[in-house]
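So this first bit is one chain, no partners, the form predicted alone, shown in structure tokens.
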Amino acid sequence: MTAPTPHHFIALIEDACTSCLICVQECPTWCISLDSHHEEVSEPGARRPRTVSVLDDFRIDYGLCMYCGICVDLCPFDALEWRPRVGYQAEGRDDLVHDIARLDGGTSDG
């Protein structure tokens, strides 16, 4: 008999997320939401500033979450990634959404 495989939760690369939506669109739970803001950056010898879309709050709802991992998959930016949880509690619902935060942490305890 094999020992049960730990669990993992999707953690969030904050500098490497575009706020491109992909996440959101393709999770099949809809467990993910995201807020951004756009921002117009200047770069030395543009003809013209560019706009970028600035990460204001990313969630994740593991209370819906089926931890399929299409996410992670399909981010093109690879800023969501599988991590070890370890010791991780949750007392009531709102304790299974993760903000920016928490999903950052990585090995926090909850």
The other form holds:
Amino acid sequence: MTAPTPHHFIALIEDACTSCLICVQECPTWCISLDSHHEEVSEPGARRPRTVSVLDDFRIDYGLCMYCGICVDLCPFDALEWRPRVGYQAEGRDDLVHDIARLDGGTSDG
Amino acid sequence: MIADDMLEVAVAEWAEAAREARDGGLPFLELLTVVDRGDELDVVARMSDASGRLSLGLMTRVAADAPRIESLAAVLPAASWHEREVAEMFGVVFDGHPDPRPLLLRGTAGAPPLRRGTPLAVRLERAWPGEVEPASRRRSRQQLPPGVRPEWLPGGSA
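Next up, the form predicted together with its partner chain. The previous block was the form predicted alone.
Let us now look at the entire complex, which starts with that chain.
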């Protein structure tokens, strides 16, 4: 058995996210929000274009998050996972909202 | 360690039960709080001995619409802050409390915030992020956002 991953930081694996909104809707503290849009993808050989959802932004407000991990547990595509990280110091309230660039799964401070 | 030991007493015997526990070798008040059961509130206290290995839970029930109970502050001075917190958070009146000022909240206007029936204002003011439907898929099942109770909504059942 491996040691449990410390519950420090929730990383988003952008490519795995389908914008299904399950994490957003199940979050007890309403700390997650996301934006996405639809795109039609034409694949060679396909009879008609396929509609896919494209993630535009994903935000976690660490001023509200209570690290319960429900989002990590419920994500059907394993697009959220715990990563060890420290460095949550923020200059202001708004700085605690981590957008898609800051949820990229970096393991260093920042 | 008798952590599961919970003694239920009548409201009238609340302070006397605490006095008996104190004099019977459990002089430390570890906890005093309330559990909202709907029609009734459970007032719960836990007392322990000097080692912390022996403890006893005391519990009594008060009516939720006019919760009133004797203060333990005369028996256990440590109860004073706990009771001030319970008073402001759950609206329980402690008879004979030496200093009934709010402990944490500024002012006492509005419904007691930790009672289940008290709407959480921020949940009604803020738009639920889950309402955004970027995939233009409407869920067939109408669901309430987490943290919102049906009776808070206009026309909701009480």
